[in-house]
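The chain below stands alone and is given as structure tokens, in the form predicted alone.
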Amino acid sequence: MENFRYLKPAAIDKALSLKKELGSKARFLLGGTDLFIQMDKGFVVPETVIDLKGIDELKGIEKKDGYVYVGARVTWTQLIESDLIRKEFPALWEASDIVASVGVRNTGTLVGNICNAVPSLEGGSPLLAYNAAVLVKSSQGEREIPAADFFTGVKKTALADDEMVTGVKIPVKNGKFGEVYVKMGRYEGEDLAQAGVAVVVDDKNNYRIALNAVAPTPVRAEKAEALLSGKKLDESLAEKAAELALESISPISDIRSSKEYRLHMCRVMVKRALMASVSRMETGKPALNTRLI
């Protein structure tokens, strides 16, 4: 790893001022579980690392005005330990609980995960399924980027060079709902997803389906959602929707899986996630973290 200058500002405005001054030569640091690996391998060589962990404004999970706000400093472990996340956003809770290892979950963050923007990221598909927004700030002001527009390619986002993600904003659902996150990995324990599926359904038979690790960015299965819209789910309809969901993805073959296996398993995962989401809404079962594949 190359030598670098380390700075730890105590306020957002100071961090943004430093980033504006240093530009692409500086990188923001949250948990470091992705950044330091990239630096160690020489993929990223910043002259300066700006540590955001001293900024209290980036802490916390708050429910306000119909939304839940998750600050940039919130770790995966804090999401898992949050009764609010477990109750309001079970798919995000399930995704958080199977990220990497305990050590990574204790330091890594949801915001760092989405900013890294690798295709296998666990946070992307739940946020897409929730119609969440990414909260962004620069020295020029603030803006919100819909999660659907935030990911622009492999390890690429809609962030400008002088911008910082301060958190995410997730709308709270009204009425009954059910949701699931399903991850396919090669083994128990720390492993990147071969494929991931997040499904959200409500009592008006609105369905949202998002997938990760099977396209350059997380994607919504919009054709499958349209097929399901307003309809009571049964096994036959779930199978048709799962088949249609494959039109939204473009998996590759790599060291973790073949393209063909990913396609086959996404069909299985979408169907089971749909059935499980409806069952959770209607009966409360299966319990969270029940293995579906």
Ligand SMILES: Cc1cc2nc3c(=O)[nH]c(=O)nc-3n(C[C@H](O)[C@H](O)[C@H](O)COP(=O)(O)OP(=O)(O)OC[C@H]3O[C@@H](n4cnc5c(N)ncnc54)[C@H](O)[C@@H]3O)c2cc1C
The other form holds:
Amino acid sequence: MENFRYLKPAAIDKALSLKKELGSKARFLLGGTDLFIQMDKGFVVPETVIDLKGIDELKGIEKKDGYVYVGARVTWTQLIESDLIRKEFPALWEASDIVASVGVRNTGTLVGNICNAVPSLEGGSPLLAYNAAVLVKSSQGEREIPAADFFTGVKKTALADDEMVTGVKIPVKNGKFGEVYVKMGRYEGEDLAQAGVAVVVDDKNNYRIALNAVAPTPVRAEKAEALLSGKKLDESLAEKAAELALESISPISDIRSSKEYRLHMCRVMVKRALMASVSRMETGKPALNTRLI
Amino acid sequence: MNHTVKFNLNGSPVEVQVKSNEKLLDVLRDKLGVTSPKFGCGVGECGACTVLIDGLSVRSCITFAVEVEGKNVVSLEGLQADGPTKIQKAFIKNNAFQCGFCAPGFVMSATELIEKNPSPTEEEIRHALAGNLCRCTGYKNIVDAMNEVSQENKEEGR
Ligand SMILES: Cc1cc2nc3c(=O)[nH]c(=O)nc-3n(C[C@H](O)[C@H](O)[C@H](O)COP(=O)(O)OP(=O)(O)OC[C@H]3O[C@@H](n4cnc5c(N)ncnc54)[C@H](O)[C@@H]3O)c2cc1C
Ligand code: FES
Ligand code: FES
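Next up, can you give the form predicted in complex with this ligand of this protein, since the form predicted alone came first?
Complete assembly follows, chain above in first position.
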């Protein structure tokens, strides 16, 4: 790995002015579980690495004015250990708990995950299904990007070179709801998703379905959602919706699985995730982390 | 860029000169003589390089040495000041390693687990150790050892 300049500012403004000055020659560092490996392999060669772990403003999970705010420094482990996330955002909790391993979750962050923006990313589907927003700052000001618009392609996001993601903002749901995240991976502990599905339902029969690892970006299954909207779920409706969800995805064959297998399994996973979400809403079961595939 | 990094290593303050691009694993092994963390995969997948940073297990092969400025770093060497720990004794009793290459990483991950959850179920043990790979044992003896630790802790009311 090339040597580089390592800076660890204590204030957001300092980090932002550095980024404005250096642009793409500088990279932000959170857990480094993506960035380190990319630098080690020579895929990215930043002149300067700006470590954000000295900035206290980027810490913490907070509920305020109908939203839950997750700061950029919040690790997967902190998400899993948060009662708020467990209670209010079980799909995000389940996704967090299945990322990599404890050793990676202790340093890796949700924000680093979405900034890296690989198609398999675990953080994408839950955020899309929640209609979450990505909070962005630069030295010129700040803006919010809807999660659905944040991902623009494989490893591409809507961020400009001088911008930093400071966190994400997730709307708190009113009334009863049920949610699920299902991951298809080959084994636990390190494997990236071959496919992932997040489902959120509420007692007014609104359904939100998002998938990862089966298109260049995480995607919402809008046609399936429209079919379901306002209807009470039963098995045959869930099957039809799952079939329709396949029209929103465009999986490829790669080292982890074939396109055909991904299509097949997405149908199975969407159906089971729908059934399990409604069942969780009505009965509290299956318990978090129950294997659905 | 060069740095003087100061941190606590296994309970003692250390100071070491590093470049920004040096890995914590290499600095521990080659500059500080701490050789229990192993280089297995170098990409965060196998857990052989696991150390605790401020009590949390971290993969030292994908951590920059500069990142540990001011932190408490503990490797296997730091756990056994008073001889083998309960976890290590259970590993020995259950033949929980063969070549032993993965063992320091397993013991570090297991130490973190037991700190957080003194009497985990087998499912919790498997979930917590899923990111540590072993090419010899087939994991059974490792899980047996951890079940024993869990049972002992339960009996001791932990
Ligand atoms: C062994 C292993 C297994 C893994 N398994 C999984 C898995 O199962 N599922 C999964 O989804 N991921 C997995 N990952 C990927 C990785 O752990 C996650 O993507 C992680 O969440 C990234 O977060 P980080 O804090 O480490 O990001 P970093 O590596 O620090 O940063 C990631 C990228 O985002 C940029 N960046 C960081 N912070 C900001 C910011 N505030 N604003 C703008 N840009 C920023 C960085 O410059 C870099 O390009 C795995 C990784 C490893 C090593
Ligand atoms: S050597 Fe660090 S995880 Fe394999
Ligand atoms: S004992 Fe040989 S790798 Fe685990």
